[in-house]
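Listed next as structure tokens is one chain, alone, in the form predicted alone.
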Amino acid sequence: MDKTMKFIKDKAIICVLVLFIIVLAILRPSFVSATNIKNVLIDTSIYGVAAIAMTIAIITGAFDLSLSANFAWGQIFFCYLLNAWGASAGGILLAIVCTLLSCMAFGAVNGIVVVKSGIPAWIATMGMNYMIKGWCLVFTGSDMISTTNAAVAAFGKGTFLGLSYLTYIFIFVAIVAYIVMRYTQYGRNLYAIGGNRISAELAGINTGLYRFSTFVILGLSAGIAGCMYVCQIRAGSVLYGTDLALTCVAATVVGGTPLSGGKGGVHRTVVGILLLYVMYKGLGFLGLAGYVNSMVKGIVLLTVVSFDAFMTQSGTKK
């Protein structure tokens, strides 16, 4: 019985993903066309980069509600810099670096506030969320900003072996994060902090520095995702990606990483974000309105959290 429950908890999401794809392929064969698969993977990749960072934060027992706003700033600032410097390859590279650094700076502010003041992460990052949104509106004059940079447009449309370049970025980030979390002392210490912060401190781990670093990583992921989004649509706005933070939390929990921290992994989140986007796209193919996705997202998140709580309580009782 214990082995069966463990299998259900570890493999259920993969089984659901495969089953859902099979059902959609039967009902709407066009869903498994090469073009649609590529589009699903592109959408998955942009949010997936941020979801991986959110998973790392949740493993340590924190999360970032300002991720959506930081993502919007990444789009806006990248477009602005491309319009100013994007005439050369060096200028584009500099625009990317500056965008990432600016997003990391917002993440660093979150980390300082949470670690030094002791304010709960959800309160501190909620405040930062409003601050970044306000700054985005001031910076753009409440308008959308766009770019006509040909190199960025070509990269966003480019493919290799049938997959978008954006998908390869997601794969690379996922592999690096998996190796770091599973095989390095840094990753093991993050798990220790999420499992029991006091014990981690007694073991000599600088928990403040490690927690601070996770918020910087979150900022970095928002910048990468923002640049990727601009490559796809060549525009930026505070209205784009408002559901990013919730989607990242949903993908993390759906993948099997508990909100309590100390367990889980980024490889699970990869499956979780894939499942969410297959479901969202599948609903569209079945003719359901786009706003149904928000309801489905809430139902899926609530169901998975409830299931995780049930499994945790069952394990505690035993």
The other form holds:
Amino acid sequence: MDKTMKFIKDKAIICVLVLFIIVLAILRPSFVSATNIKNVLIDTSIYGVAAIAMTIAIITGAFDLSLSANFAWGQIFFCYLLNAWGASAGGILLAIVCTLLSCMAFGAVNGIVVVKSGIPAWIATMGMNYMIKGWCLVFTGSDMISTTNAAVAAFGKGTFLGLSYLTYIFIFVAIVAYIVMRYTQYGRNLYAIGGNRISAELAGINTGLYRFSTFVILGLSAGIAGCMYVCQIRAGSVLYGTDLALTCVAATVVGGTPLSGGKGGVHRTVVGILLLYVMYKGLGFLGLAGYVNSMVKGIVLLTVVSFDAFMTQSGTKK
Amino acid sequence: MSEYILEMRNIRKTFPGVVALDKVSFKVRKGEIHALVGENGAGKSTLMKVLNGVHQADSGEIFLNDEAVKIKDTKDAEKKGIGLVFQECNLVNSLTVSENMFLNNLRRGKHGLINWKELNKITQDFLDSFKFYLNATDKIEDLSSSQKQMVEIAKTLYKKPAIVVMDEPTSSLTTGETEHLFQIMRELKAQGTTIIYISHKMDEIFDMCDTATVLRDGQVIETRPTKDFTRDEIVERMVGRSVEAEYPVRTCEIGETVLKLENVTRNGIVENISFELHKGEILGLAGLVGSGRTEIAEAIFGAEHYDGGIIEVGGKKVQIASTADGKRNGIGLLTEDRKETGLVLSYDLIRNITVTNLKKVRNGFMIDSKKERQVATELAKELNVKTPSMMQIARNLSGGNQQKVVFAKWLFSDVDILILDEPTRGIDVGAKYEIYCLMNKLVESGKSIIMISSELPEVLGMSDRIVVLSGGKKAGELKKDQFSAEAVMRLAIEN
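Moving on from the form predicted alone, kindly provide the form predicted together with the partner chain as a structure.
Starting with the chain above, the whole complex follows.
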């Protein structure tokens, strides 16, 4: 009995995902067409990269609400740099590097504020969110910014074995994150800090530095996602991706990483973000208007979390 | 009516895979103080949880004043006059003492509103009547851990239970406070209240209790008036074998100085502490709770900053600004609160052990899981950790085994100087002896130990030398031939 319960709890989300895809495939066979799969995975991939970083932060016991604004900044700055340097391959590469570094810098500010001042991460990063957003508006004169860079557009459209290049970036990021979190000292210490920060500190781990690093990783992920988004949309604006931070938290929790920290894993978040996107897109296919997305996200989140809480309770009761 | 206020007959309670209580029959006379003793895991707490309605027995009966009763839940137990003083703190930190005492039971005055003035007065009168030395309007978060324990006791007593169960109430109390608690217990006894007293401490059992019941492996071994028991008999029945000497002897050479403190100061906390620690030595750090023992340990390990003074390790002056620095200099700290700060309770034993030094099981960047498991398993075996598997999570282990895991964790890190803060607190007799043997083995292998302990016999029995702190200052140092309980206490209460 115990084992079955554990199995159900562990694999429930995957089962729901598979079930949902099967139902959709029967009702709307075009949902599982190669083009549609590719398109759903593109959206999943862009947010997925950020969701992976959010999961790492949540495992460590942190949180980043400024991810949305940092993502917007990534798009804007990347477009801007492309327009300036985008003529040569070297210029594009430099633009990517500079974008990522600037996003990491914002993450580092978050990290310093949270670690040094002891302000709760959610409030500190909320403040940072407003600040970066404001900076974006100042930078663009409150306009959107676009690029006509041909190389970047081609990359955004490019496919390999039927999947977008962007999806391969996501797969790469997910695998690296999984290995780091599971098989390296760095990852293991992050888990220990999330499990019991005092205990980790007293085991001689420099918890401040580790926690700081997760914010830099969050910034990096916002930068990568921002660049990926530009490949797709060829524009940047503070209006794009305002729901990013909370979607990432939702994907983490739906996947099965609790907000209390110390548990879960990035592989779960891959399933979580997939489920969220298959649901949105699927319901669109079934004829629901796009604006019910937010409601769907809410329902999925509440259902999954309640189910998890229920299973946990019935698991501990003897 | 018979002389027994409580009788539990043939109580059986099983948890998945374990028989916690097996046909336990337990009788308590009206108005006595009845000691319930046994090793951790013997079933004491489970039995009391059955009595208190937290657990339901699988079979068996409970009689209160010769009347068969069913105790459905804790609320029901309270109604039937059974009060339990919890070992853990169950108070709301942000509320006052009186708010906590009346939690969920706030008396309303005129217009259905709470009359705080009256409530505080009732609380204060009650606290004073038992000489609790507490202020009704103090916030819990401002109290020391022993005062919190006192509030917990007051809260239970206020409901005027006929039977009070105390589960190791003195484990966080100092000697003075323990004596104070005993006065309260005597007062209660004089009023006719029956007390069931769970404790590991033999002195307390013989001083305070009329009758003792020994539990082992979920069974009652024997019940007798304490005056008919000897200390050794109780211990023997607890562990099921005759006991060796309480403190094992060691033969080891004391070598050169490995750690030297010179006028180490933490502003407002400890002042000008100087002492030396030698290779192969166990240095006892004694003093009352609050004398600065833990605080100086934190400074040596780097968990807290020190403001002045010099720390030398192996003859070289070092700067210790963080726990990472402490570890790098070969110092490890086993904290007094292993559950909160020593372990990650939700993690398995392997992870708990290897966290201090993952470098050792790393292969390039990657952790070698196979090697990690193997090394951790060997250590656990060497330390005789009793666990069904290394994948067991730390929470499920008994106190003694958890402490062994903490030891394993620091042995894994290869540090040379171990600071042990209350290494045997809340650990049963058998496991204590194992911890002592382990300490001996460590110093014999060339490590050095600083042991902080509130239990005087332990400090006297295990140390090569004792440094006594008092009020944040060093009050004195005792060599082996100067050891006596009186000498330590005299220094400890100097300031």
